[in-house]
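Read the single chain below, which is given as structure tokens and is the form predicted alone.
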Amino acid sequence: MTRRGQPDALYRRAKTEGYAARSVFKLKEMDRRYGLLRPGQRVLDLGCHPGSWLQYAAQRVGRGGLVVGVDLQPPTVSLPPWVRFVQADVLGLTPEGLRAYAPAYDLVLSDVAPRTTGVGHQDAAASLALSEAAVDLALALLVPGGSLVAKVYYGPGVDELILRVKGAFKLGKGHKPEASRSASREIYILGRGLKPRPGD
């Protein structure tokens, strides 16, 4: 059995195909089960560091489309030309500020996490306001039909965000990627298909 941080099998994998950590396999298996990521696309990453999803983002959505990636800290791989970086706290982050990249977009990614206590409920809670924030981001930058993917750790308010979802997309869910690891509370709050706003 693999204890938390040491390297399992989907971590030496993603070595070994070049990618900058395991939380790419959780990516693909949700592009491959919903149909996230098509080429032309304008991608945002949230929490994009070390920038596995970005690796994987622009290689999906290809020279002809664009992935904005936001961070703390940079990321720790070469990227392509189609993808930037923008160094800045996603609790500060602006609808306008990221429409100076590209005016819409087609699909919202956030991996973010907080920086962790230990103490379950406080980090829960941290989060969640983080999932509050790109939730919130999505429903302001996405085309109508747009998707989003957030992840968030499971605790008091998440069922909530999740009902949200549920209303502004077709499509909207909890979902635990086979690459999560057992033990953790993390989910993914999925939603595919932003249903037009009032006056679009």
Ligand SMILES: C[S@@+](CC[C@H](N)C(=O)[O-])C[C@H]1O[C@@H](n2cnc3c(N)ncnc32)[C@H](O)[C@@H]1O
The other form holds:
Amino acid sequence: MTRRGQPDALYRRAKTEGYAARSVFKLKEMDRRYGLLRPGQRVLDLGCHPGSWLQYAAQRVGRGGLVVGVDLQPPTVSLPPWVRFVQADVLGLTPEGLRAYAPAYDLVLSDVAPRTTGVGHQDAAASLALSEAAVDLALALLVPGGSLVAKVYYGPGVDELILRVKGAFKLGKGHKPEASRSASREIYILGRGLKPRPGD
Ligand SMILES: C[S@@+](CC[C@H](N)C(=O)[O-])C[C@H]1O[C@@H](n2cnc3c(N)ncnc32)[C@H](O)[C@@H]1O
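Since we've got the form predicted alone here, give me the form predicted in complex with the ligand too.
Okay, now the whole complex, with that chain kicking things off.
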């Protein structure tokens, strides 16, 4: 929806194509650009409600893959059997808990967004905490060569988080998808090709 509550073109297109949200076009663009998703992958999707990223990731990984979605609220769409949903707070997740679904993951996605208060610095701090949790989980759970996409509202601490991702992955950067509204402070932190850790 637009800021004034009117459906925009991407919102209408998402509905026509059967996706739960217009956010799907951001993931599609990043997948096209950075080659994130492949058949057979194990994908963790943090902040997955209402489910458009789950729908797209499930199509791309196919029945030989696995998509584990986490959110405070369940998806609103029906999903194939290779998608699992975990109702939980991202800030309370542990790598051990997520290894119950797969021993390791090929891709960690995070579109998790805090409930906004309208107070810019508070919203940015809440978003940063969620993105840091996503990066921590990705660094613990990804296979060497694995990738990460994590939304964050731009603010203090984000450049440092991007630097951390740059150090851990062969490619690390911030990206603003075309489908992201220009008025929004959101960017996506991308890490592609996790470098081997000591002991890998
Ligand atoms: C922008 S929506 C995600 C849209 C989703 N990628 C899609 O394509 O359908 C952000 C989600 O983050 C979730 N969220 C916010 N804080 C959370 C938290 N602490 N733990 C888990 N989920 C959270 C919200 O419930 C919301 O569903």
